[in-house]
Structure formats: C-alpha cells, structure tokens
Amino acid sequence: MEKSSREILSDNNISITNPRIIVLEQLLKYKKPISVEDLQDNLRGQVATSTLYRVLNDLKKINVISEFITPGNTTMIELSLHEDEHHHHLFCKSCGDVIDIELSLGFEQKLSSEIKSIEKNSFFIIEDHGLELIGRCSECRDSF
C-alpha cells in the first residue's frame, strides 16, 4: 500500500505543512522522474517557486526525493522512498522522456565490484553512480 504524503512526512520526523503536503501529493501522482520546471507547471501557482525549491531540499535531506542530471542538462527529481530502490535510466533523445529501468543482480554486482576496483586504482572514494541508456522510445522510434 502506498503511503500519503502525510505519512511519509511524518515517518521522517519532519514537520507537516501544506507545500510539503502538495509537492509530495503531485510527485506521488506523478510516479516517475520529473524536472523541477514540469513540476511547477503542474502546480500552477500552488506552490511559489523559491518554496517549492525550499521543499525540494528539505525531501533531499531527508532522503524522500532523489535529484539526477539528464544527458541533456535538465535537472530531474523522484521520490525515493525505498532504500534498496538503486535503479537507473532510460533517457529518450527526441521527447526527453525518462523511464526507469532496473538491472539484473548479477550486473548490478559485477558493476560494484568494478567500482570497487576503480576506487582502489584511483585512489577516489566513489559515492554513487548511475547508468545512461540513451535512445528513443516507443512513440519518438516510429515516427523516427
């Protein structure tokens, strides 16, 4: 069962207010990675955007919301509520759209151990990392 904005709140110790309560409702609605801009577009005025960008801190610190760069520059959010919910993505060239993907165990493994390797190489602590699948999907392919 999913949670409420009001539980998910709640749950991480931090205080209930309505622009919290109306950004998390739109990101649950939402249910995949979206920019910051679409976000505020689809608040329509709900919520001011130096507040919505306040919030959008508070989540991160908190770990309910996750930030990553598209290949194409625009900054992207997405609740992440899980803490095993390591995934990554899948970036469409023509539309911009973003789909989530999750990768065997086995690769994620040998990814790990990879990383671990580069680490020691390196010389350079690595703290997270991400895949970039780049392509097009479904829609933008057939009419490519």
Given for the second form:
There are 2 protein chains.
Amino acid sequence: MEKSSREILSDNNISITNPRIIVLEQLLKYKKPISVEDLQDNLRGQVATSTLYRVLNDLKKINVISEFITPGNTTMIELSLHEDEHHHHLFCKSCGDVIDIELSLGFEQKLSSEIKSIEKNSFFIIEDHGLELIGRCSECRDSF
Amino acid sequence: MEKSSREILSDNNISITNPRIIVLEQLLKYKKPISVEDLQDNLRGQVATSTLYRVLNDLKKINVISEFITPGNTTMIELSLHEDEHHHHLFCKSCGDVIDIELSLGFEQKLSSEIKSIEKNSFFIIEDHGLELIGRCSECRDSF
DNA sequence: CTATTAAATGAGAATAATTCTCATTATTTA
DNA sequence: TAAATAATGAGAATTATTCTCATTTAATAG
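Form predicted together with the DNA, following the form predicted on its own:
Below is the entire complex, every chain and molecule, led by the chain shown above.
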C-alpha cells in the first residue's frame, strides 16, 4: 500500500503545504529518477522555482528523496521512501535516461569483502558505495 | 619515464602554450585528482580563469585528463595519460579528499559477469562502469 | 472556529561555476 | 622572418541554485 504525500509529510513532522504535495505527487507518479530540469518543466505554473528548490531541500533533509549527479552532469532526484532500498544506477549516455538496478545478493556480498580489503589498505572507513553503469538504453543502442 | 608536458601536447598535435604547460605541470606534480577550485587557487596569477577552463576542455578533448564529480558535488580533474589505467574513486566525506583505487583482478572479473547479466535483464549495452566508495580518510575518521 | 504565532511561499535579486566574446598576443607554418 | 592561424586575458553572459523579504498559508491555543 502506497503512502500518500500527506502521510509522508506528517510522518516526518513537517507542515503539509501545496508545493510539497505537488512535488511529492510528481515523484510518486514518475516512479524513477527525474532531473530537476524535468521536474521544473512538469510543474511549471504550479510551483515557483525558488520554492521547488526549497521543497527539494526540505525533502532531502527528512530523507524522503535523495539527489545524485549523472556522469553527464545532470542533477537527479529520486524518492527514497524505503530505507532498505539499496540500489545502483544505470545511465544511458545518449538520451540521459537513468534507471535503478539491484545487484545480485551474491555479488553485493563479494563487493562487501572487496571493500573490507580496501579499508585495510587505504586506512579509510568506508560507509557507503555506489556502482555506476554507463551505456546505452534499448532505444538508443541501435541508433549507431 | 615520465612524459613532459610539452611532449604530451605535441604528441596530441595541439599547440604548445604556456597556460597548457602550466596546467599540465600542476597536474603532473599533484599526482592525484584535484578540484578545479584548488587548481585555480594554485595557479592564481599564472593562468586566467577563462583560460584555465578552456585549457581543461582542450585537455579533455584529447583524453589527457578526465573530469568527474564527487558525491559532495565538487568537480575534479585528473590526468589519464595511460589509457589502460582503469580505476575507481574513494571519497572522504569529511575533508573531500579523493584517492584512486584499483579493485582486485578477481573482483573486476566478477563485476564483469554481473554486468553481463544486468545487460541481459535491462536491454542496455553497458560500456563503462565506476565504483564510488564513500567514507572517511585516516585523518578524519578519528575526529568523531 | 477564530485569532495568534510560526512557517512556507513567490518573485526576483544575489551568487557561484562555467562559457562566451572579442581585441590582443603568441605560436605555427611556409 | 612574415603571414596566417590559434590561444589568451578580461570581463560580459549564462545557468543552476540560493537568498531576501514582503505576503500568504498552515499549525496551535483558547
């Protein structure tokens, strides 16, 4: 059962306002990472630019969304409603499309031990990781 | 034996100018990823800002440097003189330090097969990948 | 349900990073 | 060494994002 945008806001004790609802609805509908630019386009006339950025920062603070930057240098936003959803990103370098992917459990385990050995050699404490895969989506792979 | 900055430029058929030499020397000396900001600071008075950006773009075009963005949103530059130097990045979220790391051969092989299976499921062609490791360096890990 | 208080919004100004313009200077070529 | 070509420096322009502040909206107490 999907949480409503109102619930998301009230669960996190921040006030329920129209812009916040509109932005959340858009992200809930889109269901995958979206660029700030596309968000702006889709919400034009509904949410002021300054408000959009402020709302995004508010939602980041309560960990309802996360932000990342593509290899092509585009700022992307995605919902992160479920704390447990560890995933990675696959980027199409032609059209800029980004999709979420999960690695097999076995592979994530191998990655963990590789990370442990890197910690030993580097003297870093490693707290997080992300694998970026870069290529061409099914649409774009043929246009060459 | 290290290639000189002049050699790098002439090997790539672009003209040998002072700003290009100065930028290359700085990168050769620094020997690890450096932020554009730090580059600017280090070269203040020697290379105009507009020229610095232009030189960086020139060097990118001939694949002598590569650019990437940290999770903290800082643009980093690094030499990529040897086409074969496949590596990944380890980021310190406290001080922003970035170091290059290599994964074990065995692990890169496992990653390759994982990628093959992702290609099958996603219908993407995957041409490149990068693993980002995020944590705290030996200096910063204790300051908590 | 209404008044008060606190918080969020919208418009546009401010900032930061990067690119562009164009007159001047340096480099390459013949 | 001269002519042609390319690169530079200074600052203007652009883009993405943040900030300011007067107005509006939402939360809270009675």
